[in-house]
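The data below hold one chain only, encoded as structure tokens and taken in the form predicted on its own.
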Amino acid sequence: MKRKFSRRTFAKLAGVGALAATTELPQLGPTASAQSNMTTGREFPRGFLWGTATASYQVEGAVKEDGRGPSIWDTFSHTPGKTVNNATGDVANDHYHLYKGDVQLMKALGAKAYRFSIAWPRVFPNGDGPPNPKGLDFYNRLVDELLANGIQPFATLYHWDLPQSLQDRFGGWEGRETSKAFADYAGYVAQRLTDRVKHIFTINEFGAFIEVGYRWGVHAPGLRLTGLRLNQTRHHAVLGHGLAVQAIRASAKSGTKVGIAENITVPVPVVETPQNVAAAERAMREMNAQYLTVIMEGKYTDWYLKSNGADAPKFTPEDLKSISSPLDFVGINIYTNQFVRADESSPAGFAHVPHPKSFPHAPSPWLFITPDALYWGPRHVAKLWGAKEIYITENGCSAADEPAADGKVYDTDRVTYLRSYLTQLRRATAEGVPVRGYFLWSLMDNFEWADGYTNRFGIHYVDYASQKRTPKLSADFYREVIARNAIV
């Protein structure tokens, strides 16, 4: 059973029109500390930091112990037809009761940073109102045990398993309330967990939840929003971010640092000229406008705004200036691109260059195998934005994993993927782009959404009737392109 949208499907350009970049646009160039660092062509700046990543919902399975409440997804993947053989996250890896062997896991690639999510439906079953005080036990446990192996825990607040509650009490993000809920978890969260968690990210993609949760349907919570409704729930969404970042900075520990995680669109040049050069950053602004466009810039396009016309979001001057709370670090997600070209005949600049039928992909039939996206993506998000510190918060491919008779994996599509898109992110690190980690997705092989487990996007094999873990091919690479920070 095929899906024509997954988990990372990006939002739809919201419209072209007059664009016109605020902000001072710094000079790329490699930094004294990079080209000390060029031997071979192929190493990383000192200190790259490589890690690993997964989410709550997708992993921790125990969805109904130490007083866990129902998220959106367990009501979504319970109720039949919704995802691939009516699959749930009901056990997923039971990472929940099997959290340090995982570790190990990570400990043995050489890892030196692990991003998670914390199930928000743990620490306030109902999303707001009195905390479960088994609700960060599980969570305290993980940190510890990442720390004690060498292995920097970075946290998601929101990787959406939003509680039911909040959806039926208020539409979940379409409502307001939920905005503030969501700031008054962050700010509990940051007061516990920030004496040893030094990096939080606020939300995890709001250009894969919102759109395909609640635009097309195909994720939780099955909505089919339109016009303003639609808009007014992605406002609400990059509201609860600026709001969190607010509580987090009020409640968090000296030294800790806040960011997002977006699934940016990435708009890469066709052929790289200086014309289209410009029009893919153009672009970027206007493909990006609603969510972070808007977080880095404290407004929203006027073409946005233009195109949607009454449809257009309400917001207050206070909105903007919340949503647009000063970031630490800039975490952006990465797996395809969309090419555009210079058009003189747009009053944008650009057009679009669709992916021909004949294009590479994954099994993912979404994925198209674009390595340039991971140069473009941070370039563009340096450039138009002059964020200082940006990482790869998730990166890797689905693949036909099977094992082989010996029983190992070799997903040699997945090494050469992963091969051609660090290539390309080495390229941008070289440029000075400031690119300071990378995560592959994922860890290990798990619940991917509406697909089920019929895709694995892991570097270890999951048995899921076992639970045995297993390197693949792809996770040899990795270790060693841990071991030489370079490509190998």
Ligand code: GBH
The other form holds:
Amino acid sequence: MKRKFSRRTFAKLAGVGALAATTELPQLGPTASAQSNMTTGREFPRGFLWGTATASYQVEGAVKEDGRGPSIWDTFSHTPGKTVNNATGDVANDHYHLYKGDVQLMKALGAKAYRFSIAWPRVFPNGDGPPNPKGLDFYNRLVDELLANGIQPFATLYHWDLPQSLQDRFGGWEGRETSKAFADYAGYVAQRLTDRVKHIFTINEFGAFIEVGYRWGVHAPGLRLTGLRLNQTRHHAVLGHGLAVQAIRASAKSGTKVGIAENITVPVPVVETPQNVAAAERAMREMNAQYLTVIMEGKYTDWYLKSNGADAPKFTPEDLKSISSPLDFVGINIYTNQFVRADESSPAGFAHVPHPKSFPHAPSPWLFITPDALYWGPRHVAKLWGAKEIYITENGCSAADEPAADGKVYDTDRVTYLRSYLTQLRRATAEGVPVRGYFLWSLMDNFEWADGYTNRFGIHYVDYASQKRTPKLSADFYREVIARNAIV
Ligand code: GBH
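Structure of the form predicted together with this ligand, given the form predicted on its own:
Expanding to the full complex; the earlier chain stays at the top.
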């Protein structure tokens, strides 16, 4: 404590901000002012929260343990041909048993926050009906372990592992009953965890599990809905979010903060002219109309309703009120962008500019390397909707990681990706965009949904045969970023 105080005092006196607080800084110049010049523009705001993220089905394994019910991802991954090499999450990273070691990985990074998700079918094996206290106990153990190590738990209630029973009985999110069941589950968890968990995310990425799971059939439950059925499913998902916010408010301990974790589509102006910037702002509302926009504004945009015509979702004013229940913070998962330009000839005032074939991307073909998405995403959210507390709830990339002869993975591509994206995030915080924290996806390689185990996003390499975790170069990089609270 004393040490911290004197370091801070030194930093203040030297006028070089948070960077001066680390001892490992290279000596860049002979004087304090030279050092200050060299380091200007790299620091994040004081108290910026650095963390990592994972999700239940991607890491836990133990799918039949302690009364967990089946989820749509168990069913989907066990259906031949749905995932690469027919991989499943049956064992995954065995985090259910190895969580204590995984918390130590976080601690070694110096991370002060961890975003994990709770498996609904552990807590309610059938989605509704009788709870399974043994299922919730796992999260009690995890939360206690995190807190004992000085790491704040940020819990997500839904990261895609829907109880299979809800899919069978109600068509999953196609049915309004699922929205209701989700709220009951949210209230139940909030009542039992919020003495220790102060930040809750309702749902992770409507834009992924609805579009990829219910529209393109590539994720569970593997449906290809169109028209009104699809739009109604989208509506039930945002309704589930809103009802859950209300249920959490009703049953959580005071001081609990509630938010969302959405993979917004991030429109980036092709060239930063005032016209293109304005077009990107319009595009932000329209491209996210069925999810974040209705949550923030309490209405679907005119363009969304008009362009869907008779297929527009059916809803009541009461639904819209629930959906737009005020949030304490907005979490956004950002990996890539959509370029847009002003286009007065289009009714929406913008045109989408597709990435050309030669545009660099990670091994995941959708993951175009576009660092300024991490500037424009939070900026749009703050500017359009006045969000006061924003978290980057996921950011990271896949890479063709291979251990070198010394056993280390030198993922210089991932380090370059992270450094470039963080530079743009810092541009946002320097302009006063209220981003309070950043969760790197992912703490470790894990089950990458339809890609199985072939696509690695971790900053720790996982040897699935031995379950050994090894820090990659990107973990070394991130440890330095955290220690200095600055880009390195
Ligand atoms: C996140 O989604 C997820 O929250 C996380 O679970 C996941 O591990 C991580 O990204 C890395 O993928 O197969 O061509 O239809 C990011 C948004 C939405 C991007 C679904 C990939 C599938 C594209 N994802 N999308 S495709």
